[in-house]
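A single chain comes next, written as structure tokens; it is the form predicted alone.
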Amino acid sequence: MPPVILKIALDVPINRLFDYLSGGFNAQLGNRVVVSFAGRNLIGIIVAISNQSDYPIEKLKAVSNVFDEVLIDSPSFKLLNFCADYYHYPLGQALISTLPLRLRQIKPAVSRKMFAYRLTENADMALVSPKKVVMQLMLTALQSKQEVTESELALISATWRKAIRELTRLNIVTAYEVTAVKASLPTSAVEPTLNVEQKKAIKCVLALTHNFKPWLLYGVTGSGKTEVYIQILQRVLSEKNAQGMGAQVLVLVPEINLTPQLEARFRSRLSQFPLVTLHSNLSESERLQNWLAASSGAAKIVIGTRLSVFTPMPQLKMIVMDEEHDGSYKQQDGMRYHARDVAMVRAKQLNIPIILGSATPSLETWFNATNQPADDQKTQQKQQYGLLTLAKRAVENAALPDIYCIDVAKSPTENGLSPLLVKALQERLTKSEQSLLFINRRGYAPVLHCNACQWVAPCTRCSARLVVHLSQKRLKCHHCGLEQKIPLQCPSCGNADMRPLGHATQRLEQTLQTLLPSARIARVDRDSMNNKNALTDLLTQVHNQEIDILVGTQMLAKGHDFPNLTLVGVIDLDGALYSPDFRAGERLFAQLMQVAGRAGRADKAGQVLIQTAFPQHALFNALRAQDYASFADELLQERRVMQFPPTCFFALLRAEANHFSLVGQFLNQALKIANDIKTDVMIYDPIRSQMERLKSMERAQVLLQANTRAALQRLLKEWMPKMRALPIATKVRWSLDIDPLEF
């Protein structure tokens, strides 16, 4: 009998599969295995089973163990195989990196056991006394449903465990183990009345739910995009296939802080469908439990951040991506994928629709949705998106906020605030309305400065300055985490008169406490929201009218609905107007539109005040008109002239090492190899990164530019193996970023 040879993907930086003998284990595709590799034990995934090997059979090792759970199904493997190929990343590392941490460990996957309960065939209800109310309620639930889970029983009574044990003892109820899914509490949430635009969007999507079709749901802030999602998903989830299996849907969100609010909304409206979340704020046990619920089909709705795009879901029928423009969807280390692009490929492979929602779509999505002229018309037609527009706010009488620019040259700021903005804050306090001040910089001040010699506190590990955190009496680097005490005198000249320059959230909060002592002020940034439930608790306080003024970073810029918030003030953003990054304008406009959208979402008029030295800048003109479409079209024209994405395609080779000479040698050798390959790709000379040193590592990069994606991929397929074979490649840390967002 020929030997059974397992082709196994391992979490090692080698782009190939490894052959092992089955060792008598009953192995299946997708199983986790334990193997010996280079003198240590590793977890691997079986991706193929064969009777042949390119290596002598007698030299092959046998696997040490096989775990019987099947983790990676065929569609998931197909998706990950595509990603490993497109992003030129080792398949084994791609596969293992998408698993919950407990599935990457060399031990059985253990999650909390959960049981469901059914009535036995000969259940005698008369054995239960009518006085035992909890038991009677449980029997009613068991009679109305084929099975009831622990989480559903917990909603009936806090003493359910004692009651169910008694019912089991009486042989009225039998228990069996199920995949754990948290139950949603049934509510009497009123379905809002839809406007004409919302009805049209829902009708268009539901007409094509059984085919691959990308949709861009372009709606202004507060236009009811979430309600459109919910009503579409209600219909999709209600359908069953020929085997009676219910559908699953994947809802992607950019950041953790949006998950609780969206989860609550979905649970209240779709309580009949089991829902789980997947994000980094979960414990490892919770993450494993939810992942297994999704991969088994028990969870019908999965709400998660970017890594959730790889979660196995056997009955996936639709993908929704909220705030699709957000940069958080781009992975910046390991396999540098973009969740939007991966979700698009997954939807196409499964032949299902995908909805991308945003008030300020990324230019890549806008390009595909608005019939922009393309050099390759055939390719453009393949990527054609449907465009659904919501131009009005969903709440009746809720208008878009009025946006004004405060010229700081005419109205100088004092302690970061102009008199006009302070007056507007005072007016809101008088009316018992809420305000939000947005400054995208945490800490007290961005710079500690010596007036005598102009010294500023530098980070010794990065090409950056240390940020002043006055309450902790510390200087911190927000890039590498370096911390040190605030010096009592200047290290350069000995001057004791050193001052923090500029403003950040802590200093702004302090200033407001002085100017408006009666105001209840809350600061929202990564420093103040480090507790697991801190943000949820704060949002509850806002909705309960226990806070007058919010001071925050981009954590508050999107997704939140504050009906009593009528004023948004934006502070200290001019630096982004003239950034060397060609995407800076796109990002700034999106950020400002999102934060402006927090104002006036109910029946009270909203106002946005932006402090700037450049009130006539084209970006502010478009913002005041709240005309994203025209602004995006102008940016696309600029990108076409300058030959920037999305009208062309980039790849970025980054390298870093303790000594820049090693970086230079590696990049120059890589450049020589690329230039020797016949190609129509433009390859630029190596240059230093914008941040030349990060975490004590010297950095540089090489940019590649192509008119077509295919041309770029042809070069990379030939270039990457030759680069990996360079002796110097092991002496530097390097990576390839396809479709980079940051330079």
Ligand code: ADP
Contents of the next structure:
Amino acid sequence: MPPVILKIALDVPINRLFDYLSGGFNAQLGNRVVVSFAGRNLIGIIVAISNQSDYPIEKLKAVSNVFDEVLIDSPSFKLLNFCADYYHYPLGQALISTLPLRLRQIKPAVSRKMFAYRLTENADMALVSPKKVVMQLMLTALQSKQEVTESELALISATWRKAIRELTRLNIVTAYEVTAVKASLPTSAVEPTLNVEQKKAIKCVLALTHNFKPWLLYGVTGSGKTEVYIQILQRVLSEKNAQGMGAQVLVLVPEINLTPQLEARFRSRLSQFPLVTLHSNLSESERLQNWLAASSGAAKIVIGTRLSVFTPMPQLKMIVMDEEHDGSYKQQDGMRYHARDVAMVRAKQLNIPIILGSATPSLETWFNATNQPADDQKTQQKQQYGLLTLAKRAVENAALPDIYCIDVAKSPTENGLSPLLVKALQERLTKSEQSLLFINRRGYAPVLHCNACQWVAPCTRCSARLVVHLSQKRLKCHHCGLEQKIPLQCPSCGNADMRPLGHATQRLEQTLQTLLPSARIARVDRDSMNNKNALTDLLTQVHNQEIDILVGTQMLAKGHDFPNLTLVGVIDLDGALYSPDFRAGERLFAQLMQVAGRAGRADKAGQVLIQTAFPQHALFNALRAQDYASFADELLQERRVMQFPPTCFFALLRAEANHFSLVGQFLNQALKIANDIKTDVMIYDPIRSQMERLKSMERAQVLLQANTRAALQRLLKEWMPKMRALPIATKVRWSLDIDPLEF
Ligand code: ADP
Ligand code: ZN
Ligand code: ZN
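Given the form predicted alone, corresponding form predicted in complex with the ligand:
And the full complex, kicking off with our chain again.
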């Protein structure tokens, strides 16, 4: 009998598979195995089974164990193979990095049993001494909900297990096992009567559910996109295949913060279909359990963030990506994939539809949905996206907010706020309505400045300035985390008159407190919301009308509904209008639309006031008219002229090292090899990165620009192996970013 040779993918930075003998194990494709590699035991995945090897068979080692849960199915292999190729990333690392942590460990994939807890019927709370703080907190949690899960308890205290054991002993609490795919409780959620545009969108999508077809569902916040997803998915999920297996759907969301709301809505409306979520706030055992439920086909709906685009789902019949323009779909290290592009490839490979939803679609998507490229044979075969538009807000009398610019030249700001904005805040306060002030900078002030010599406090490790955090009397680098005390005198000239310059969330909060002493003000940024419950607690306070003014960063911009919020003030965003980053305008528009969407969502009209020195800027004109379409068309025109994506394709070769000379040598040698390759790709000279130094590393980059993805890939296929083989390539940290979002 010929030997069975397993081709194994390992999580090592070497771009190939490794041959091992099966060692008598009954091994199948997609199984996890344990192998000895360079003196260590590693987890690997069987990618192919053969009876041949390029190595002498007698020298091959046998695998030391096989875990026989079949894990990676062949469509997933196909997808990851594509990604490894397209992103030029080792297949083994790509494969293994998409698995839940527990599956990357050398253990069988048995998921631990999960429990939830509830109060017993005649629980006698008096048995717990008021001094037992953790137990009291558990009781409060248990009283507020029917059942509380392990991960919810774990958020309350690290010693929750001990407290729960004691409560169980006292017969106050009972535990019962829960499974990942518990069906949702049926609720009496009502289905709204759809408007004409919604009906049309649903009809279009449902007419073509058995083929690859990308759709853009374009509609402002509140226009009823989620309702459209729900009704489409209802139909898709109800279909069974010939074997009686029910369909699965994957719903991608940009951020963990947005999953609870969507999850609640899906659970109430699609309660007959088991649902799991996949995101990084889950405990590792929940994550494993949910992943296994998805890959076994038991979970019918998977709601997840970026990484979940790779979750094996044997019956996947549709992909929905909400807020498709969101930058967090792009992975910024390791395999630098964009979940939108991966989802698109996955849908194509499976021959299923994919719906991208947004109020401000990415220009990439907008281009695909509005431009049928002419006279290019190749691109004409590319599937044109269907464009589905929801132009109005779905709920009657929930009008879109009025948007005004406050010209800071005419109404000069004092401590960062113009009198017009303060007056508007005052009015809301009198009417007991809520306001939100949006400023995308946390801390007290962006710089510490010496009035005598103009010195500003720099980060010693990055080419960046230190941000003043006054309450902690510290200066912090928001890029590398460096912290130091605020100096009493200027280190450069000795002057003692050092001033924080500019505005950020903390300072604005302080200013407002002085101007409007009766207002109840809350700040929302990464510093104030550093524990997991803080944001949820704050949102509850806002809903209970315990807060008048919210001051915050983009954390506040997304997805939260505040029915009594009627004013949004936007401060200090002018920097983005004239930024060197060609995507800044697109991003700013999306961000402003999103914050504007917070105002007046119920039956109260909302108002958005933007403080700016450029009230006539085209971006604001489009925003006032809430006309993203024409703004996007204009941007596209610009991109075409400038030869920027999506009208062409970029890749970025980045390198960094302790000494700049190494970076320079590496990039120059890399370019030298490239010169010998025949290509239509434009290869630019090396330049310093926008952030020249980061965490004490000197950085530089080379931009590649091509008219087609194929041309770019042809070059890289030849270039990358040669680059990897350069001796200097091991002395610098370098990476390749295909379709980069940051420069
Ligand atoms: P989006 O996802 O575009 O922000 P939603 O689907 O969340 O919009 O809809 C916004 C609100 O309008 C929700 O409260 C939803 O229940 C409601 N809604 C959606 N469609 C309709 C409709 N046809 N009639 C009445 N209310 C609707
Ligand atoms: Zn000075
Ligand atoms: Zn720094």
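Numbering follows the first chain given and starts at 1. Being a predicted model, the structure only gives us computed values, none of them experimental. Whichever C-alpha set is largest while still superposing within 1.5 Å between the two forms counts as the rigid core.
Fitting the two forms on the rigid core leaves the C-alpha of Pro487 displaced by at least 2 angstroms between the two forms. Relative to the superposed core, Glu239 undergoes a Cα shift smaller than 2 Å between the two forms. Annotation: Cα of Leu119 displaced by at least 2 Å between the two forms, core superposition. On a core-based overlay, Ala452 has a Cα shift of 3.2 Å between the two forms.
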